[in-house]
Every structure is written in structure tokens, then in C-alpha cells.
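One chain comes next, on its own, written as C-alpha cells: the form predicted in complex with a further copy of the same chain.
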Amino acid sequence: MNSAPTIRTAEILCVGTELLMGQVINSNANFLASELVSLGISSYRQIVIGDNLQRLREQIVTSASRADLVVLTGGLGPTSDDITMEAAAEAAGKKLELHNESYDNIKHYYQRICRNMPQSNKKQAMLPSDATALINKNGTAPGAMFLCNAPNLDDPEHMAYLILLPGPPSEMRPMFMDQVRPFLEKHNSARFRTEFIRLYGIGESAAEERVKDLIDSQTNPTIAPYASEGECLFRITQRIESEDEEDRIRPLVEIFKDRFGDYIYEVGQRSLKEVVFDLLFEKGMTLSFAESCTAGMASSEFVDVPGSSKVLMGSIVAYDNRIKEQLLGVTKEVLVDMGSVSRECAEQMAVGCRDLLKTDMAVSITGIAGPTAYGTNKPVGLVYLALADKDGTDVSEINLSGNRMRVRRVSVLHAFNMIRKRLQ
């Protein structure tokens, strides 16, 4: 298959009645879109589809109409609903053949796990006669790669590469990766640079706006925005033929930072507690913090960096006013006059937190997150935090939308906010 045509265009098709039946969530398609897009393959659809033969068939004959590539999971197995194999070389029009060396690679693996093989493990021998069979090393089932001519409109001589790969990601993954990758490698020229600019506390639609000039205006790079709950993205990526092309992200990237100023919180990989981890530890900081609506979240979302012990030495959650009164000295007459939810109340929290566990910052958060407002007449989604450290406090009031679970989870995002404005 060296002859090869050029693979510029991909589509991705899992099968699975499990699939359809929202019993499996599918990371296959996930994991093979992201490794298509890092070797340049543009993939316009993924595809699920259940085991019935025909159907089947017919879906890889017009992904294969449409595409340089089609990329196939599952259906692999030696039972009878089993039948992707089946399906595409009846789509290329191949016939089943024994494959002896995967049929031995079955026997030893059974041999290796001290099982007799079921005869109907057999049948996952069975390749086209032309295919180049893929190893399966933590599993039964071989993969396989074969042309499959495939005519569409504007080229009646169009072939598409079929690449059939068992669906367990276990076995699936480490195939791709040590097979199927270094052959896809060969095979397309693109390549792509790409940078991530990551905001915290602006809009997607605000964003936007402020560079729609440049995302109308460029072709490559390309910039695309994404939303995430709270967070705003943008990916900028260029097309390049070598890895020696001009570098025309770099001068991209200080053109948001001249727009967007302190909003970016990255240039990079890095999530906001990342970032938040880093500059606390460099500058030999610990941490804690005082938590209410938030009952335990900042703390535990912060814990998932690891390493995160050197920096958090612990939290308070001051759920109930008396454990704010008892053990962060917030006074009567504050929970009393201004309520649990103000500005005063996450003042003291911070302060107090600081003074209890000893550490050199203390973030406080006190809100509403709903259903209701318990009594009092605040609004739902009104949240105040505070910061303290050496220097004094800063407050800060925000007023949140959406359910429940949304206001805890930004509002524990604008505490990792607020630490990273006192740091960076």
C-alpha cells in the first residue's frame, strides 16, 4: 500500500448496538478525531451504527464515496452480531480469507491467558485477501487496512483507505498508535500548528466580537472560539507543509494579549488551577480556603493538581452560620445585620480561615445557589468572595446565572480568578 494516494479527508465510524444504546459512551471517536486532526486529516463526520449488516455496508460505501479515509471501530468480536469485517469487504467487494499468521496470534494469546480458544474465535482470522492485517497484542481480534474503490461525482477513480480496529480503546488505542498512525504519517502531507489563548471572566459572544476582524479575515491561521462552562478558548491553528514554516501564531497571540489583557489567564495547555497551582508554588505559598455554597468544591477541584499538598493545607466548610461564628469569627452582628451572603460576612470568612489554618492566602466564597433564596431577599446566583493574604483583602461580588451546580463550579472558578490577579 505504498503506492498510496494522498489521505487529506477522514471519516470516523463506530459500530455498537451498545453505542446506540447510550449504554458505552464513545471515546473512540474521540481519542481517532484528535489524532486525525494532530496529522492534518480533516474529519467532517463520525458516524454510529449498529450491527446489521447492511445498513452497515451501505454506510461505509457512502463514507468511503466521501472521504480519502474511513476509520472503523468495533465488531471485531468472534460472535455472530460481530460483523464489521464482513460488511467492508463486501463494500470493497473482497472475499473473507483465513489470515494464518492472525489466526496462530489468536491461538498463542488463549495459550498465553491458559484458555482452551472457542472454535467462533476462528472467525475473527478471516481477512480480505489483500488486507494488511494489524496486531492485535491485548486482544483476539486483528485489525485491517485495505483500498477500497469508492466513485463519487467529482471522481469516478476515487479509492478510500478501510481501517478496521477492534472496539475496546484498550486494544484499540495501542493498535493505532504503534500501526496505524506511522502509516497514516506517510500518507498525508499536512501538518498543523496550534496555540490555545484561555480567558476567565468575559463572555464567548463578548469575546468574539472584540477579534470577529481577525476570524473573518483569516484563513491560516484559523481561529476558532469555544465556551466552556464559565471559561472562554480560542484555538489558533496554522497550516503548514514543514515543520520550518514561518511561525504566524506568535504574532496572533500579542494581538489578543493587546486585546484582551488580564482577561487571559493562559497562553497554552494549562487549566486555570493549574496556573493558579503554579504561582503559588513558585512564590512558596500555602493556601486555604473558607468555604460556603461552595461546601468543599474550590478544595477538592484545586486537589486535582497533583502535588497540590505542597500549596493547600487545608479548608474550612462553614455551611452552617455557626461554624462561621465558632470557627472563622464571623461576628453576630454581621450575620445578623448583613446576612451570611455580603460582603462583610466573606471578608471576616477569609480573614478568619487565614488566622485558623495559618496560611499565607485565604480565599473565601458565601452565596446563593439556589433553588431558592432560604429566606432571605437576595437573589439567587449573588455570590461574594473574599481574598486575604499579607497585603489586606480584596472582595469581590459577582451575580451568576443557571442551576445550582453552575454557581458553585464558576463561582469556584473566580476564586482561582481572584488569586491569580493578586499573583500574576
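Same protein, different form: I have the form predicted in complex with a further copy of the same chain, so give me the form predicted alone.
Chain only, nothing else included.
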């Protein structure tokens, strides 16, 4: 496939009736679109299609005639409704043949997990004869890359790549990054360099207003704002025409730093919790959590970071007032006079947690997540957080909007940001 045509445009096809029915969130399209644009490949369409052989085959032919690349995810399993490889082969006019290396990999996978391989899994090793097989290191379904003749009115000799990837993100993403992305880097006509600026503590509208002049006047690099729950992100992308082209991103990053200051927690790829972990690890410090309304969500989020056990010593879910009193040392006077959702309670929770678990730092979270305030006169969304370390205790009050899950999630982000600001 090294002599194949240049890739400029792409379409993404996500296969699965479960996607059409809303049973599974389509995170694959988001990931693939982001990766393609970073490679300078224009992705014009994202299509979700069910497990129907005829409709899928027709869509592959249509997409291949419009684009240089069609990336498909899902439908590579061993069951009868997994028809993506068959449909793609038919669309390209190719026959499926047993790919012995892929078949051996599937058998070895089952040997590793000490199970007998079901005969139905042999289907997953049936690939078009001239396809490049993509090794699946995290599951059984191999991926495949091959060319498809896809003439159109403008080019009767048009050809497109078909790249087939498994549906589970834990299998698809590493396969794309390790095997597909390096291939695409060699076969597209442009190079793009991208930098991400990540902020916490400022709203999307306010953030965009601060750099509106830059966005309005953008050419190359381009600036794209994004917002997620509790956070803001700006993507700065420069189109690279030659290897010795000047870096136009760095001056923009410096302008962003001047305008946003401490709101910026990362220039790069790390999430807020990853930044916090790195800061704690670099300083050789240990951490613990005392959680009420978040009920373990902060510690659960933190342990998603590889190596977190080197930093996080433990967590106490003190949902009931008796636990706050008996384990964390919150006094009866505070619980009666101030309530469990109060500055005083948050402070005593953090101090008690640090003393009990013997950590360098402890963070507490207590609040009213909703949907009701259960008889108190305090509003839903009121949350107190406290951070205790050798230098004392800081308490923060936040008032959040949204449903119960959003209140809890943003409270966790705020806890991480408290740690970041203390350590920086």
C-alpha cells in the first residue's frame, strides 16, 4: 500500500444498531475526527449505520466515491450481525480469505486467558486477500486496511482506502494510534501542528470573549474553542507547509498565558487529574480524600491515572453524619449548629482525614447535590471543599447549577484544581 494515492479527505462510518438506538455513546467518531484533523485530513461526514449488510455495503461505496479514506468502526465481532468486514469486501469487489497470522493471534489470545476459542471466532480472521492486517493487542478482532476502486463523475479511476477498526474504544484507539496513524502520516498532503490550552474556573463565554480578537482575525494558525463539563479548551492548529517553517503557535500560547493566567492548568494533553498527580509525585507528597456528596467520585477519578497508588493513600466516604463524627472527628456542635454542609464541617473533615490517614494533604467535599435539599434551607448545588496540609487549611465555597451528577462531577474538578493551585 506504500504506492497508494494521497489522502486529503475522509468519512467516518460507525457501525452498530446499538449506536442508532442510543444504547451506546458514539465516542469513536469524536476520537477519530480529532485525530484526522490533526493529520490535516478533512473529515466531511460522520455516519452511523445499523447492522444491515445491504445498507452498509451501499454506504461504503458511496463514501468511498466521495472521499480518499473511509474509516469504519464496529461490526468486526464473531456473531452473525457483525458484517462490516463482509460488507467492505463486497464493496471493494474482494473475497474474504483466512488470514493465518490473525487466526493464530486469536487462538493465542484465548490461551492467555485460559479459555477455549469458540469456533465462531474464526470468522474474525477472514480478511480480504490483499488487505494489510492490523494487530489487535487488546482483543480478538483484527483490523484491516485495503484499497477500494470507487469511481465518481470527476475521476473514473478514483480509489479510496478502507480502514476497518474494532468498535470497543479500548481496542480501537490503541490500534489507530500504533498502526493507522503512522500510515496516514505518510500518505496525506499536509502537516498540522496542534497545541491545546486547557483552563479551569472560567466559563466558555467569558473565556472566548478574552480572545475574541484573536479568533476573529485568525488565518494560520486557527483557534477553536471547546467546552466540556466545568472546563474550557482552546485548540490552536498551524498548517505546516515546509519543515523549516517558523513556529507560529508559541507566540499565541504566550498571549493566552498573559490573558488567562492561573486559569490555565495545562498547555498540552494532560487532564486536570493528571496534572495534579504529576505535581504530587514530583514533590513526593501523599494525598487522601474525605467525601460526602461525591461519595468516592474524587478518589475513583484520581485512580484512573496510572501510578496513582504512589500518591493516593486512601479515601473515606463519610456520607452519614455519624461517620463524619466518629472517623473524621467532626464535632457534634458543628453538625448541629452549622450543619454537615458548612465551612466548619468541610474544614474538620479535611483535618481529620489527614490525621487519620497520615497523608501530606487531604481534601474534603461536602454539599447538596440534589435534586432536593432534604429539609435544609440551603440551596441545591451548594458545596464546600477544604484542603489541609502542613501549612494549614483552606476552605472554598462553590454554588453549582445542573443536575445531581453535574454537581458531583464539577465538585471533583474543583477539588483537583484546589490541589493544583496549592502545589503551584
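Think of the rigid core as the biggest set of C-alphas that the two forms share within 1.5 Å after superposition. Just so it is clear, the model here is predicted, and its values are computed rather than measured. Positions refer to the first chain, counted from 1.
Core-superposed comparison between the two forms: the C-alpha position of R55 differs by no less than 2 Å.
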